[in-house]
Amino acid sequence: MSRVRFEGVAKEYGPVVALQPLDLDIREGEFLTLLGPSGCGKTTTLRLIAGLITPTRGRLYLGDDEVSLLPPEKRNVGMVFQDYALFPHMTIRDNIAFGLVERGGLDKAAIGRRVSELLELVSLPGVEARYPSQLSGGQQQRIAVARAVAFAPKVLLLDEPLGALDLKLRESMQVELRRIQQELSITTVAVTHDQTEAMNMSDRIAIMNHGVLEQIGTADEIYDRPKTRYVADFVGQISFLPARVSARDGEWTVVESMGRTRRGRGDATATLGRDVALALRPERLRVVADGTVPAGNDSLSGTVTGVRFIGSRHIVTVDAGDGVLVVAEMSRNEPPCDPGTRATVCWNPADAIVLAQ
């Protein structure tokens, strides 16, 4: 395994900038996911590591070796594609063994032992003689991983590896992929636009936006302490109240918002008079129909415009006026709110996040 390091790496296609100068250090043995919508630069970053494209400028390292201009076959990198790219005319044994045979250096018996080891690793012993078409999507995905790590690559790259699977199978394969990665202790870089997938599998997540790295951190850091409005909005459900900074009070940022003085955390650099947003996660909110606000809580009143039941909880939307909609989660055991009724949304000020507009 090996760390991956970007030093001012950028990629341009004529006037089109696919990746702004990027400084990124992927730790040895960690699972890092590049997360973002289409066109954000995450696939470009992955292809740069693989050597499928070369940087316009900057330096890229695998371990201590600069590989900026090195061709893919010289990088010792394994890759799993969204469509798995298994050879349909080859048996599972021959698919997994393909890279070992091409590289040479192992006899037939050694290759057979390696294939058996990998099938045990991916929990599919005994399928050597089958063909890809005889396996399910999830099984094919695991065979693709086995093939990618057969020759002990320095880095494993996963390009939307679960995108072709249905939801239930995708959830189980997230656990399986993470297990395999941890057993191998291999540095892994994945690309996805699925935030749940990223949060379930990753040691750290890198949020990309128009070729720029917006934030990198653990799932908890990204979710609870987003540094920008883009990150807060992209990861999870969130509501924004328009606000303006009026004071600083130690670790608190004091703002004027929706006709009241409120407090929140975050954006310690916000200057007085600056327009910001007060961001609220739905699970941190409580909806009360009688207007009784717990001591020390902040609040906002409005009209309930929608209630959705999603199994363990209700999702309640409240129109607070001036075009502001607040989304809150309620336990299914709490008194329900009916659309059209007045209600008060309340929260602990410590759960409010101040973000630059």
Second form
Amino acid sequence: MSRVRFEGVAKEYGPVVALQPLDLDIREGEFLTLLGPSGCGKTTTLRLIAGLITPTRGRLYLGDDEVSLLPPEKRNVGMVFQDYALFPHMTIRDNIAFGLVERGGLDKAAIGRRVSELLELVSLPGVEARYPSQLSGGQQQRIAVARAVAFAPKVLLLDEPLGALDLKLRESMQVELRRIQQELSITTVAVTHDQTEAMNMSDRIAIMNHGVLEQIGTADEIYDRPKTRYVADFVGQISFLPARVSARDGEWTVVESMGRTRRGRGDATATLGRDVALALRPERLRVVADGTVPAGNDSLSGTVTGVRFIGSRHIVTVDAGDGVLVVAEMSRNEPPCDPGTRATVCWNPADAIVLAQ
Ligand code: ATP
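Moving on from the form predicted alone, please list the structure of the form predicted together with adenosine-5'-triphosphate (ATP).
Every chain and every other molecule in the complex is listed next, the one we just looked at coming first.
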């Protein structure tokens, strides 16, 4: 396992900037996921580490070695793709052993032992003689992982590794991938556009937008303390109230928003008079039908426009006027509200996030 370091690494394809100059330090043994919408530069970042493409500018390090221009076969990096890419005409043993045989240095018996060891690791002992078509999609993906780590690579790269699997299987494979990664303590970089997957597997998540790294942090940091409106919007549900900064009060930012003075945390850089958004996560909101606002809470009144039941909770949408819709989650134990009725949404100001527009 190795640390991976980007120093001002950029990638351009003619006029297309796939990756703006990126500084990124991926720790030894860390599981980092690159998350973002299509075209944001995730795959480009992964392919740069693999050596499948070379940077237009900057330096890339694996451990202490600069590898910016090194071909893929000299980097000692393992890769798993969405479509398994197992060789259909080869047995599972031969699939896993493929890289080991190519590299040489191990006799047949040692290769056999290593294959068995790897099959134990991915919880599929005894399938050596089968062919890929005789395994399920999830099992094939485990074999792809076993093959990728067979030669103890410095870094494991996962390109949408669970994208082809159905939701239930994907969830169990997320746990499985994380277990394997921790057992091997292998530095791992994954690409996904599935935020739940990123949150389930990663030590840290890097959110990308148009070739720029917007924020990097743990799942909690990204969710609870997004630095930009883009990040707040991309990860989880959130409602935005228009606001303007009117004062600073210690760690609080005081804003004028929808006819009232309100407070929130975050964006200490926003200057007085600046237009910002006051961002509210649905599970931090309470909806009260009778207008009784808990002491110390901020609130906003409006008309309930929708109530959806999603199994464990109700999702309530409140139209607060001026085109502002606020989405709140209600537990099933709370008194329900009905579409068309007036309601008040309340929150603790400490849960309101101030974000520059
Ligand atoms: P997806 O989730 O769809 O795979 P991504 O976030 O992985 O998207 P990249 O594949 O990294 O995005 O692409 C980033 C940008 O670079 C896109 O605008 C893409 O069109 C462009 N790009 C990628 N590869 C090439 C190429 N070979 N030639 C020209 N432009 C490219």
